[in-house]
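Let's start with one chain on its own, the form predicted alone, as structure tokens.
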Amino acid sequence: MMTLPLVFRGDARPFVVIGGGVVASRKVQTLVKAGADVKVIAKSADAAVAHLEQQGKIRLEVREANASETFEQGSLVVIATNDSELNEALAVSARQQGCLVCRTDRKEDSDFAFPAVVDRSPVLVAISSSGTSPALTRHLKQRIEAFLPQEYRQLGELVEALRERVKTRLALPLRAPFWRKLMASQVPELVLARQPERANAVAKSLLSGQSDTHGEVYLVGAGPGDPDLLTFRALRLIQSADVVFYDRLVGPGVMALISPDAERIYVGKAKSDHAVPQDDINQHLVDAAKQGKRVLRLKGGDPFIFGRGGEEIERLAQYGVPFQVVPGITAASGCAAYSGIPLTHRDHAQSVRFVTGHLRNNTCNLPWDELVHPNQTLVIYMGLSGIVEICHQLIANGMDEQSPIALVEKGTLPDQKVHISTLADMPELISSTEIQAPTLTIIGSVVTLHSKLAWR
């Protein structure tokens, strides 16, 4: 049978909690939480619940209960004892006495039970199995923890703050439909960024019926591919966004998270191969801001390595336009760390320089002396069509020409490959080899790593 879910005030009704375990102890303090009344009756109590006792928060009885407790009448009483027949007949008691029991060792003997709770008061987001299974509630409690940022309760603060207000200002018709307007304006991203007084100016705004015009750019990064390194706050941009400019290098896992109503743009390049020039992207956000839509500029591993964010925060800074930047896991972390491939290591390297093989002019001119230095790893993005070139220069500059070299392929996603060779020999092993970008390339001893540290 379906249990009902329902919010309960904490000081309704006097609670009493029978039992001094670690079980007891637990709902005491979710009762207290609540500010709830509350009284204990334990042959001993645990070192939280004597400690609610002395602060004042809790009544504690220490001495053993028996069935012929008497209890106020509408109280609930939460049986938590070790002794399972001592537990039966307090809940006949405590049922005669007009009380609802929670039985913490039978469930189907119990009238209510306590769910697990994702606190963001206001907002409170309560799990429950029925009383099936603790663990898959802990579990579900965990994974919406993780998706619910602390900043829920400045927004539930912000709403509850708005409340009377709109009760003022609005006709009873009239409020529901703000309400909806208003979760699905910028506020509550704009809480959610830690921007409380732009959000309740928006929300003054709203109020005053204007409309939400305020456009803002999301510079997001997307990571090296696989979706599920992604961060919570891309996550949520992604999924909220109105139009969506994206490069080549976003994942299609990644892709199939944007919502169906957003409208989709693609500003890729590849090489000799612009989709829409860098000039044109910046101001094609500038235009979808001003607009006011919410942007997402989704861009492959970091928007501010060797992804442009830079110049396209300046156009936006110009022109006036909001925007956030958040960071992703660049190529060189996701594709080392699914490689096996440690960047620095005790042993081996001892700090990391990152270039890119592919500059402005399609050159591979990069200052190769610097490049060759002892105890040091090499990260080359962009650099497959070159990479020929790339190691001839770096033997001719005085690096090794046995230093181990990995090509990573297609990066953190399922068809990952990883191609070791060393300086001499890589030229022959690429003109023998189809290898497909996005590619990256690691060069140092840290490469050696790979056979014995590669786990996918």
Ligand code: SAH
Second form
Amino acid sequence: MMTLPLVFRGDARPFVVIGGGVVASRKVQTLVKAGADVKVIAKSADAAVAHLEQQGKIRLEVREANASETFEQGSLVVIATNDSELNEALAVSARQQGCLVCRTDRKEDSDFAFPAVVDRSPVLVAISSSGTSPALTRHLKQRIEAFLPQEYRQLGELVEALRERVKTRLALPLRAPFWRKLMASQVPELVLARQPERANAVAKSLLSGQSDTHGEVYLVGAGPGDPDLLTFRALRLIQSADVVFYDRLVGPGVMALISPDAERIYVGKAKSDHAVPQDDINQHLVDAAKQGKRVLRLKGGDPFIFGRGGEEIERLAQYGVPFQVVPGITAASGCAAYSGIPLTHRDHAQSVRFVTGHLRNNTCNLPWDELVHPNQTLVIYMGLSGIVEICHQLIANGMDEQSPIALVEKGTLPDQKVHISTLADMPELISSTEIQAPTLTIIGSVVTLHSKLAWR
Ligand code: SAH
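Let's compare: the form predicted alone is above, so bring in the form predicted in complex with this ligand.
Below is the entire complex, every chain and molecule, led by the chain shown above.
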């Protein structure tokens, strides 16, 4: 069956809905929402339909429909009784009177159908599987519902509010290019980030012919590696950036989502090999935004956890560059989940502590006595090269040398590995096994749960 999706003006033609069940009731509600003139013929009406009649929004005839109903010229007739013979006869009769028919019991005998709708009025997304699979349509609707933020409604309203002004200001040939420029600017993202005043200001300056010099920086957490762990907002910003400054820890799956038109600048550092000094990174972000670019600063994990994200936005704030911060799943959460090691557990740990094991002058200065604590899980970021020293210090400060310890290598990535040992045996494991960065260390009795809870 070939079908054509059209957008129909709600009040273009009268609608008649025949039937009193749930299906009919839903159609009536959809039609009323679209401002349609609706007559309902039903043996009995459910509460929703009765309420619409009381509000004067529909006309309701409580009676049995008969096969030879007379329909107003040009009506659209929705036939939804539970009597298929009656439906058949009504369809024939309606068509003889020049009406279009939608039969809810037989799609193949329908002239029109109602698509599933994702409603961000005035923006509507209609989904149809041409009658082949309501389940597929529902599945798609759920995905689009989740992906399209409610704020698209406000974007639609902003555009609607601007329409008249554009008509008076711009000659016809300039209008379409203006709308394209508006959509490619940061206006949509400002609306989605609930900053309507700034969105309006940028839209108006674009309309008055100024170029888009309102750059912005998005400091976005890319999570531990698996791109499925990105937030919706992170994904949107990744796809809309003009220039991307990224680090070593951003996984290839996430990098693949960046627009092919965006400029990519690597500013990552490997241990002791500082590709770009932090101060220069901070300044690059300011400079790119000042050129009016949408600048994505993409960081592994969460930007505010051992990510120096704070320093970068301090510089932005100092220069008056607008920015947004999008949290990401930090390595501790990602590695814990994907290795089946809950960071807290009523029988094992009531607190969790995140520390950095980064070495300075070959030692790490950590408050060892505070780390040796019963019922506490210790998560050590950047601890791989100092792991032997860390194990020695913890034992020296009173931690049981049989305490379980896990190294989660390349957590959440397809080649993730989990190495389990004890504080006493870890130096031996390290010397006999090749372990690659990034690796996260988890210490505490929760590690024993891995043997039961590992699911990947
Ligand atoms: N901001 C990041 C942490 C940056 S520090 C976050 O929130 O996750 C870098 C350290 O994070 C690495 O040395 C390693 O210990 C840890 N790490 C990051 N990604 C990891 C991964 N996929 N698997 C294991 N550890 C990871």
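What we label the rigid core is the largest C-alpha set whose atoms superpose within 1.5 Å from one form to the other. These figures come from a predicted structure and were not determined experimentally. Residue numbers count along the first chain shown, from 1.
Core-superposed comparison between the two forms: the C-alpha position of Ser351 differs by less than 2 Å. After superposing the rigid core, the C-alpha of Thr81 moves by 2 Å or more between the two forms. In this overlay on the rigid core, Lys39 has a C-alpha that sits 2 Å or more away from its partner position between the two forms.
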